[in-house]
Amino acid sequence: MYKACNMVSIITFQSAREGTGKSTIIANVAALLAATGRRVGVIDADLSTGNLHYLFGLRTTAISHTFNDYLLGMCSALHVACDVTPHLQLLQAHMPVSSESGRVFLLPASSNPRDFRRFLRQDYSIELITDGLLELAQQLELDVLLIDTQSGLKDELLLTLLSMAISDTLTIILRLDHGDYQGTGVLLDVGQTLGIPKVRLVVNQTASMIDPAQARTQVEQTYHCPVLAVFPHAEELAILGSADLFVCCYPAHPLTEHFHSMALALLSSVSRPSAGDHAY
């Protein structure tokens, strides 16, 4: 099993099925971590969809290299990294304490289905995920690297397992849906087998009539695993879709406070403390 270097904390996100809101949570948490002065890397390793860049206002036409290209040896990881920090200016204006040193670097995946099919047909070097991403973290002086993997364990199995194996923390997103329960148990078993230091759960899209405290207790007792956050369903988020970052568009919304809480919970995995931590 590979371990991350001490200079960067790697957090991989997984879910048993699609539609859990995994990418939305990653993007919004990344923005809030940057608002406290962290240098954050975000990798869209869900090559089957390739849509994380939309949340950061990055047009497909503005992307010259993708994470797909990097895995196929067509460019360096540094050439893929896009600084999407300017998209967070609205968020910075609403933060009680913020730091201009915070940055978000996104490594987007291709949204072209042909590129995904080409990836499935070709081999890539394991070192691109292990040593390669750690080298990128050093080059960009990252505090934390967030990896969005494909939901479940299917087409991108090797890529998903490698991403999990180099992680300090595996964060599994689930809904209170019977279809998610069994798959989440499988992911927990995989995380334990890989020896990932921390495995955490996030409950998303809960109905308004469900008490968050009871939901947290229920899930923690079911899986014997800590729950980082419980996110209620929000109509505004459903309407916004993947068009933008929720925390930037609705900085005073109650759901944004839930994103704040989750970012705070994840700060324990970030190597370098920041004076902006008390902003939450």
Contents of the next structure:
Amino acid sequence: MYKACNMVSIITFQSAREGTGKSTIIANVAALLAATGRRVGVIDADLSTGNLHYLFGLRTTAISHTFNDYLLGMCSALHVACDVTPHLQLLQAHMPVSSESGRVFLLPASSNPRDFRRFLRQDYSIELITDGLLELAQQLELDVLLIDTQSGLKDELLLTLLSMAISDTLTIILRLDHGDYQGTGVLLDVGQTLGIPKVRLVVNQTASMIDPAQARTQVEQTYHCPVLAVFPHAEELAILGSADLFVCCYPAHPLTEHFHSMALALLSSVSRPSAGDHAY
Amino acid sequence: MSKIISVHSFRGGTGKSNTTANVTAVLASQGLRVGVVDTDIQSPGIHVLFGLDEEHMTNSLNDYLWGKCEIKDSAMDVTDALNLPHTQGRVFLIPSSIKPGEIARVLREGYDVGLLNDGFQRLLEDLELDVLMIDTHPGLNEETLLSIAISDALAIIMRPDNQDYQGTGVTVEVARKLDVPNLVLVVNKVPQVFNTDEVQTHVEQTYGCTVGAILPHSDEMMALASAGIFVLRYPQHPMSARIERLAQLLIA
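Instead of the form predicted alone shown above, give the structure for the form predicted together with the partner chain, please.
Everything in the complex follows now, all chains and molecules, and the chain you saw is the first one.
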């Protein structure tokens, strides 16, 4: 089903456990979507760690308003949104695809543990998510909104469920690790219960001796859910240490190609016509 | 003299449970009686490494915290599954519940953190433990602070990653204020091209803290996929020697 042209596609990212590479995937895919001319919003709704901004080269001291502030009613979402495109443009010479209309707006979370505890103690209005984020998408004329949520269903349960509930697509990241299997199944159940139109899996950090095609088939058969991408473990990504965007630093690396395929797969998954689509 | 060792990390996904399980296996292999408590009630996971599934779990830490059983009744002897080289060694696991409903209940209602402390002491006595290992919840909350405060040794696990640096600093500071006698940093998943000596010096200088182990990324560890305990599966691997040294530092 096609959505109206002025509607944003909302994609929430989840994983059963921490450390699956969720934030890294979101940040790199966001950059590639912008490189194809999309206007992309990225929300760091994982308030327990508040780390997504590091990946965009944004220092904590450079952030004036956070998504926490928005949820506590202290500012508008538009105030929180930070245009990180200039940072990407610094690296645009290396970018595999470049486009003038593409933009990435980041809504960072506070990385101060005190702010997280404060968030847990206070109530917030549900409409800030259900209506507020759609309003933000209109104001920023977003094509895609990516939401990074806290891994697993833990103390941010409500925020995670609300993010899922407003999403067109739920993307669950997992590793081929026994610790991830059961929790991934639980997340799929939750996604179905919430009636999210599309649920997709991404397999990350596979060991070098694992055949990606085989891994894909196996995971798809186990969970009865399409796999968007299989990312092999890459030493260069670990060396980068979340200090920057991998696709900008290593444009020719095979892993960048994987990020590309995933961005493409996401676009075709949300499948709606867009002005800048002729690139595909 | 029995010891309590907590294993913590500011972020999840650093390999905390894996390190806990491996140190446990090293100590039990030397003939010690080791208890392992999974206090990561929100996202339990260490049972997977000991090969325990939901069907075989009887009581959990949750049951103890809700007054349904004594803490010793939630302990499971998982020694047989491990095939330890030493016949005297024992491993008792006190798992957290993996039932979504029970996890939700803990999140909703909370629990009396003081019970944890009593429980740890009881375990040491009732099971005649030499060592009690506590696998904590990532980040800093009440039960983590309590675990850290009562520990003889604390291992803080981090990766050489910007996402881990700041939080690790906070945790180290907290541990210092709580006067943990033996504080050790573990740098895990270090890219193989990194010079481990340089990483060690850098981390020690940054945090002013002993580095107990630098654990390079290992494909074998990754391929094991938490289906077993590395030091038992690959006793001759250089990584196992590093984990053994870490275990000695922690019980010193």
